[in-house]
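Only one chain is shown below, in C-alpha cells, and it's the form predicted on its own.
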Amino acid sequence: MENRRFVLVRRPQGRPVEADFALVDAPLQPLSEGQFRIRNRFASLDPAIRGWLDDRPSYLPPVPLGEAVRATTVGEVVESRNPDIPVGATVLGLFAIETHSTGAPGGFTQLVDPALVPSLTHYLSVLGAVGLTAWFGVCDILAPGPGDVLLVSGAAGAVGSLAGQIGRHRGARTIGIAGGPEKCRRLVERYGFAAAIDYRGKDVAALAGEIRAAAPEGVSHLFENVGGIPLDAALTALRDGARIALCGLISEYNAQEPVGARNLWQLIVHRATIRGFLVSEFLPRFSEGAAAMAALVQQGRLVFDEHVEHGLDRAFPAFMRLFDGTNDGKMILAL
C-alpha cells in the first residue's frame, strides 16, 4: 500500500506557488511498537501552516524539505501496535496532508467519538483547535464582559467569527473587521456582531476613523488575527487599560520583510497590554473548552461555517484560499 503525500519541495519566497510543492507516492513503512497508522479523512488548512514552511525559529520546527506538509488531521486507525489505540478508533492529531499518517500517543493526539458530531469535520473547526483558540483567547486572555467593546480583526474567518460570538455571549459589544461587503454582512446577520467594518481600500487613518466611529467610547479588548493596517488602526482607538490578544498576523505571513506595527506608542498612552498566545498552552484544558463550545452549539447560541475542498490535488489551491480570502468558513481538505 502506498501513501499519497502533499510534500514541500522548496522553501516559498514570499507568497507560495504551486512549484513549491509536489504530490508524491511513497510506500508505507512497517510500524514500530507503540505506533499506529491512520487513514486520514480530513485535514485542517490553517494560516499557521505558512509559518512552518519557512526555515526560521518558531514554536514548531520547520517542515523538512521532502516531507509532507504538517497539518491537523482526523481519521480512522487502520493498523496498530498500540493496545490503547485500537484498529477502528478515530484519532485527531497533528500529522500531515497525506492519505496515511503514522502516529504515537502524546502531544495533540487524542481519540474522538464520531458519534458525537454530525460530521468529523467539526473536530477540525468548532470543536478543534480553531474553536479552542477562540474560546481560550476570549475567555482567558481577554475576559471581556458587559460594558466592554471587543474588536476582532479577520472577523469573518474561522477563529474570528467564533471569537466575536463568544465575546457577545459574555456581554461585550462586538465589532468585526473583514474584507468586502458580503463578509461584513455575514458578520452582522449570521454571527451577530453589533457592527462590521470593511478594511479594503483603506489606509490606517481611514480605518481608524471607522473604528472610532463604531466605538466612540474606545476599544477595550482586541482579538488580533491580521496585523498590518488593521492592527495599526486599532491601536489608535483603544480605551485606557485595553487588552490585546495577539492570535495571528496573516497579513504578514507571505511578506518577505516584516511590516510590524507603527503605533505601539498607543500601548503606553492607554496603559494597554498585548499578549501573544498559542492554543497549545491550554492543552491540559482542551476537554473543558471543547465541552463549553459543544454546549453553545447544542443550545443554538453559536454558529459556524466550514469550507470543504475534496482531494489531495486540491491541496494547494485550497490552502491559498486562506490568503486570497475566498474561503467561506473553516478551510478543510477532504482526503
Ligand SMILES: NC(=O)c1ccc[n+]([C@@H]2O[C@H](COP(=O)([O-])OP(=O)(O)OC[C@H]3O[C@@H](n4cnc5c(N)ncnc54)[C@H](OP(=O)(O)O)[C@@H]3O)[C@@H](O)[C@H]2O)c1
The other form holds:
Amino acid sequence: MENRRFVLVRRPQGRPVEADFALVDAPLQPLSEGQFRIRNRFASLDPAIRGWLDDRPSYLPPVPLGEAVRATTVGEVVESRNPDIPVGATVLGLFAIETHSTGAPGGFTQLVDPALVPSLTHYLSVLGAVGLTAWFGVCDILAPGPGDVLLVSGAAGAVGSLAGQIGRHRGARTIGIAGGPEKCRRLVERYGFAAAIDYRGKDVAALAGEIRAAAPEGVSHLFENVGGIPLDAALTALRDGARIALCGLISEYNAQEPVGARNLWQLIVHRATIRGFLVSEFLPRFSEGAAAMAALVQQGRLVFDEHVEHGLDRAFPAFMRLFDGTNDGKMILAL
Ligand SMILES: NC(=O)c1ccc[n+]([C@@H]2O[C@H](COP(=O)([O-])OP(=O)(O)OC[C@H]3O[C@@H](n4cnc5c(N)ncnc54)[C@H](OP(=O)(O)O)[C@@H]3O)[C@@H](O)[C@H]2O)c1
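I have the form predicted on its own already, so could you send the form predicted together with the ligand?
Below is the entire complex, every chain and molecule, led by the chain shown above.
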C-alpha cells in the first residue's frame, strides 16, 4: 500500500506558491516496536504551518525539504505494534498532511473517542488546539470579567470567534475586528460580539478611531491574532493596566521581513502587559480545557464553524484560504 503525501519541495519565499509543494506517493514502511499506523481522516490546516516551512529558529524544527508538511491529524489506527494503541482506536496527534502517518506515544498524541462527538473534525476545532488556544488565552492569560472590554483581532476566524464567546461568558464586553462586512455581521449575529469593526482598507489612524469609538472607556484586554495595522491601532486605544495576549501575527507570516509594531510606546503610557503564548505550554492541562469547552458546547453556549475541503489535491488552495480570509471557520482538509 502507498502513502500519499503533501510534500514540501522548496521553501516558500514570502507567500507560498503551488510549486513549493508536490503530491508524492511513497511505499509504507514496516513499523518498529511501539509504533502504530494511522489512516488519517482529517488534517488541521493552521496558519502556524506557514512558520514551520521556514528554516529559522522557532518552537518546532522546520519541516525538512522532501518531507510531508506537518499538521495535526485525526484518524484510525490500521496497524499497530503498540498494545496501548490497538487497531481500530482513533488517534489525534501532530503528524503530517498525508493519508497514512506513523505514530509513537508521547507529545500531543492521544486517543480520542469518536462516539463523543457528532464529527471527528471537532477534535481539530472546538475541542482541539484551536479551542484550547482560545480557552487558555482568554481564561489564563487575559482573565477578563464584568466591566472589562475584550478586543479580538482575527475575530471571525477559528480561534478568534471562540475567544470572543468565552470572553463574553466571563462578563466582558467584546469587540471583534475582521475583514469585510459579511464577517462583521457574523461577529455580532452569530458569535455575540457587542461590536464589529472591518479593518480592510483602513490605516492605523482610521482603525484606531473606530476602536476608540467602540470602546470609549478603553480596551482592557486584547486577544491579538493578526499584528500589523490592527495591533498598532489597538495599542492606541488601551486602558491603563491593559493586558494583551499575543496569540498570532498572521498579517506577517508571508512577509519577507518582520513587520513589527510601531506603537509600543503605548505599553509604557498605559502600564500595559503583553504576553506571547503557545497553546502547547498548557499541555498538562489540555484535558481540563477540553472538558470546559465540551461543557460550553453541550450547554449550547458556544457556536463554532468548520470549513472542510476534500482531498489531498485541495491541500494547497485550502491552506491559502487562511491568508486570503476566505475560510469560513476552522480550516480542515478531509483526507
Ligand atoms: N499561540 C498559539 O498557540 C496559537 C494556536 C493556534 C492559532 N494561533 C494563531 O491564531 C491566529 C488565528 O488562527 P486560526 O487558526 O484561528 O485561523 P483563522 O482565524 O480561522 O484564519 C485566518 C484568518 O486570518 C485573517 N487574516 C489572514 N491574513 C490576514 C492579514 N494579512 N491581515 C489581517 N487578517 C488576516 C483572515 O481573516 P479576515 O478575513 O478577518 O482577514 C483569515 O480568515 C493565527 O495568527 C494563528 O497563528 C496561535
